[in-house]
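One chain comes next, on its own, written out as structure tokens in the form predicted on its own.
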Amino acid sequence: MARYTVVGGGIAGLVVARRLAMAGRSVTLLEASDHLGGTVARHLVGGIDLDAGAESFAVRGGTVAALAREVGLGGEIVAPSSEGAWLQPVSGPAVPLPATSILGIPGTPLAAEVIAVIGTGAALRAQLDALIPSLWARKSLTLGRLVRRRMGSAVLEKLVAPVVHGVHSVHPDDLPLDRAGGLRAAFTHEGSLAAAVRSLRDAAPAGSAVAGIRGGIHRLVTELVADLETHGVDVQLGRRVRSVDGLDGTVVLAVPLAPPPGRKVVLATLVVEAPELRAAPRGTGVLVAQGARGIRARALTHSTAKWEWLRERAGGREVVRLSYDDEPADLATVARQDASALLGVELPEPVDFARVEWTRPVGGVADVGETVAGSGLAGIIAQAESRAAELLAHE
């Protein structure tokens, strides 16, 4: 019987060693941690199970739904709210999102919601990507170049950097295209980048992009660690491996050996007494420009607003969640701070905060997990899944 040992307990760990186990072979899982899961976990704040990293996941592909299927959780496959997104500009008031948008880059530059962000005479260079001459978009070309190329540096600065930020934790120069979703194949069979928003939009109407689980993407661990169990996977916690040598089998690393130093996010949890919230006036959240006046979060998740289980379970409490690349001094009072200013309502002491600190791998080396697909649930899943499959098919 072929033998394999997973190094890393995250989420790419368990769907590797998961899939392994079901084709008969014989599997060791080794965590560093006391814990299985990596990011997508679960913590308690003011009495509510939240998710304490990943709260969502994008539905292309139905990689992550499949699984979900697979493990009985099919069911439990909810969507969010049709409410949007706001976004926070450098200066003046939140505005919606353009309502036609992928990443924030516009499928209608001269609407006036825009207009609203970057400018007329920004709004103008920006449709000026109609009848800029339609190139192939090479193997290496970043989301951040193309945007630039098309529309303009006031569509890339001012509408995708902030929405880019939010959702990778990184700036669009530094997304290759073929994380943003279809967009490079429908840029290339239409021709216009706004057009291929439009296509993609048609495709996937408001909401649909992305889903959730009711009661947590947290219990996508839960059923993967009993399928572990069920298949005999020899799950090992506080196995810190530093060296591949004398580890039994064929070697998976779920996460770099030596890793280089990572990038910091924090995210903070406030539950609130604030009925003035129940109309959701900033829809599902708001992701903030870069040097927005007084604001140090660089995005906001309105949590009871975006999901109607969690509604439900609040009992009558808001759930806000906010993320910091550089964390303040005092965390608590800065997020409600930022959290009022944000929303447009003064928020009064929380019932409860939590802070929760993840670090995102820059470089190093592995066979699956988010150092080689990327942040985002439906790329490490799917990576994960052909590694394994690779795997069984060369052994």
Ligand SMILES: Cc1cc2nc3c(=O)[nH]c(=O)nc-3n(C[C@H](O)[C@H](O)[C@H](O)COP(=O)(O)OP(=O)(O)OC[C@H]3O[C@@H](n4cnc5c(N)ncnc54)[C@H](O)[C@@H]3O)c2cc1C
Given for the second form:
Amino acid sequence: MARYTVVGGGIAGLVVARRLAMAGRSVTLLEASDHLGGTVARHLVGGIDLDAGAESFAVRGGTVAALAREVGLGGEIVAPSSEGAWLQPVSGPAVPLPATSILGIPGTPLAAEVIAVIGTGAALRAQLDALIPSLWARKSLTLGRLVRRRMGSAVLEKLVAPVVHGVHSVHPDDLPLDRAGGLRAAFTHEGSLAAAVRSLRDAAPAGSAVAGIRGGIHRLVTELVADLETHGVDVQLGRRVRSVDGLDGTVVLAVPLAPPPGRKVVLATLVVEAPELRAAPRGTGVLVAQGARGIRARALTHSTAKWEWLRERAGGREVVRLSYDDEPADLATVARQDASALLGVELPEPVDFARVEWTRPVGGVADVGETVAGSGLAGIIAQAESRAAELLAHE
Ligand SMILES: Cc1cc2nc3c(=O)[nH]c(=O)nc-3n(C[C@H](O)[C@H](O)[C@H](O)COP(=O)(O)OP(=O)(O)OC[C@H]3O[C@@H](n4cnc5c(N)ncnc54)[C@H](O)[C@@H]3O)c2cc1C
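Here we have the form predicted on its own; I need the corresponding form predicted in complex with the named molecule.
Whole complex next, starting from this chain.
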């Protein structure tokens, strides 16, 4: 029987290990920490079970939903609130994110809601996108370069960068165009960026681009782990692998070995008694433009406004989560100040507060996982599934 060793028990490693084991292969899974799931994790804040990392998934391709259905969570998939997200510009109050946009790229640059964020001059510059001849989008092109060239720096920095950072945790200059949904193909076909955005939006099925799981995304890990047990995977926790030498069978790296230093992301979660937040004053949350005055957070999710199931469980309290690239010295205080400013409501001392730190990979060699497929469960699960199928087909 073919034997495999999977290194890394994040979502990518779990998906590959499960698929190989279900095909009857002998699988060992080595995980450095004392638990499985990696960045898909849970924690208890104010007595409420919350996601400590990923809290939603992109519905594109249907991959995550298909996996959720397979592990028995099909009936638990939920849509977020239809209230959109807001944007905190560099100056002035937060504004709703322009509705006709993808990753912050406006489908209609001269729309009033776009002008409200970037000003008339910058909107006119963005409109030039319709006139600039379209050039073949080079393979190595990043989203940032394309947006800057077509629509100008204001669209890039004031609209696209906050959204891309919120979704992919990187600046658009570091996001390969191929990881920006179907934007490359749509741009090549339509010849302008705004037209590409409009065509992608028209083609998208009605409803939200993301979904969640009632009770939290971490439930996916619980079910995947149960499947590993059912299919006899030898799970070894506390096993940090430094070299593939001596590992059994075909090795699948679900994490780069000896990676370069990663990027730190810190999450601050506040559970507060604040009835004023019940009306969801900033929709599902706020993405923050870099340099926004007085704000240190990069994004805020108003979790109880985003997920109905959480509102029901929170017993009248509100859950707010902020993310930081540069952690302030007094995180608890700064997080409360930031949340108050972003939500436009002076928040009281929280009932409970939690800090979680994640290190994201910035390079290295792996077979599956974020290093290969980019940040996000949809892409990672799809790539891990296809890698497992490839391995089985080429035995
Ligand atoms: C704060 C935050 C919020 C996010 N929110 C979302 C979201 O809402 N939706 C979404 O789709 N995506 C989200 N993401 C991204 C998503 O969570 C990740 O892209 C994905 O979970 C990464 O999975 P992975 O298996 O590649 O890696 P990881 O989750 O990083 O797992 C890697 C695993 O390998 C283990 N490991 C590391 N080194 C070794 C070693 N040498 N030997 C053995 N084991 C090792 C680690 O302990 C870990 O368990 C978020 C990320 C962060 C940081």
